[in-house]
Amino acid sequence: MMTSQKQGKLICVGTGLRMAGQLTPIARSYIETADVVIAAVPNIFARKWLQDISKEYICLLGHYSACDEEGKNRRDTYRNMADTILAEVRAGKTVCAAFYGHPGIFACISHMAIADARAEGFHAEMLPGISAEDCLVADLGIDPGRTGMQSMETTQFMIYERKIDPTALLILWQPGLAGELSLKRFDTTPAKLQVLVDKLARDYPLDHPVILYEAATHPLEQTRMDTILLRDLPKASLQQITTLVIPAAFPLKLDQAIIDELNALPETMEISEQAA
């Protein structure tokens, strides 16, 4: 007589900045109702909380003292994170792996084990979550439709050949991580910054006011908005969840030659006609 076995399932889902008021109707029902949740969630009230709603729970943050290790690095960490979240997928259970902020955006670990949970036949999924830059355009009062808006990663910013627009908003993301190369260290060096700050200094002012942007996780912590010279920011204190916004420096310009090139086109009622 053969047995039917439980397929395994992995449900990814965001806990948002500040979890109590963030966390959507359907992230909760996958905490409350998976086999296991595996979280990576930084705030201890956070965990307590996933601890106390969840059958049961597996904390991923003790992977990060592997960091500490002679010739660790983060990537190595990340994919020990997800081989234990697909260790549970593979014991046939319904895992909900929960992740700071939104579970897609700057969390390769989910993203790593939903294609290898993909790859091996198990059903995987992200839900979304309210991330930092959902926070950020709603506490600085941002409209990223204004002028557009440029999101990157500082280090990558630095180490490739990117054309910024200045007439645009630029996110810089862990400007706190600023030309760190090695991927050992969770910081970055007055130096570091400075060669940021040069790089920057090709199409921005020194002069031009930039903000160091920290959401607030908790009811009783103060938002950063710390708005300072660009010049400045190899001397501000940076944290890892810092952000570094930088308002657009110049207006908008109009193309006048695409302009007149639209305007020349026949309007749309007549190429319907012409098609019927």
Ligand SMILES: C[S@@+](CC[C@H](N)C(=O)[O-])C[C@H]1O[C@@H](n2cnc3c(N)ncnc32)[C@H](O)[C@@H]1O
Contents of the next structure:
Amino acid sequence: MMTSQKQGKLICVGTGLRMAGQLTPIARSYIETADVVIAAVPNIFARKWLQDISKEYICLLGHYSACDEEGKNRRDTYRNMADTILAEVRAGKTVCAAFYGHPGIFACISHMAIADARAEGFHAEMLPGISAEDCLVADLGIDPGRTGMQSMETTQFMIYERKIDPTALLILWQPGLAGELSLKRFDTTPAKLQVLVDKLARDYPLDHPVILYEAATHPLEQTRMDTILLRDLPKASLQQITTLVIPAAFPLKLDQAIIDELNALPETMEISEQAA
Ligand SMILES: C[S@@+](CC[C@H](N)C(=O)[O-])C[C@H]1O[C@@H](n2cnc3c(N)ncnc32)[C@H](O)[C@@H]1O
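What would the structure be for the form predicted together with the ligand, given that what you showed me was the form predicted on its own?
Okay, now the whole complex, with that chain kicking things off.
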């Protein structure tokens, strides 16, 4: 049976964090062949390169100024960006929406645009990219499998009741916006960072070493990997691209009751269980 798919198609791709070498071949192919590339890529060199290799280029960054308008915040900005993408899909074009890092990690615009496009009967898909988390695993030499990993947005961690496991790695995204509740500003303050430290101190000692991580975004930049004590976080300089990495503070503790339960089980399935 033939299914009718509307003309117009959306592919969301990630450019990686470092322009040279972190773009997958399939993402590059969509950027080069799509009717239009729509992007929210902050790095000026990456932007220029995308413009050069695409047929038509629409930059979404201008939408951020809407945050300055009375009654508007980041959520309105993201909605407007998704609407701009959808308008091109509705016009029947093959649209490649490009975001830095992975297009679906802490990037709600791509998720909104894909959901809207599919709801309207268009083909829409996301291709994975190299995220900040992927880069920090490589740069810091941390294997998330060793202790397990918790990964969340800093302000979300602050304003919701979360159960943190200090025997596992914790990654906090956007600490440079810690406690920014107006959704209009793109910074934080030492006082807000102190609130973050106080909350983390429920689970971690104040002299626990934490890492401020900023992956280099082009070959001439140095990657920042500054280890500081948790208590010194309010004095630290944090950027919009900083990620806060909090290694495990305590060793894993065996759950002896579960181990005993497992040891009491037969090594293989009983005949009656196999037959069932
Ligand atoms: C809106 S999220 C975008 C994440 C991006 N989509 C990705 O896949 O990595 C922004 C946050 O990602 C992290 N981030 C972005 N660029 C980074 C970089 N160069 N180094 C380290 N972390 C970065 C920071 O936590 C920053 O606040």
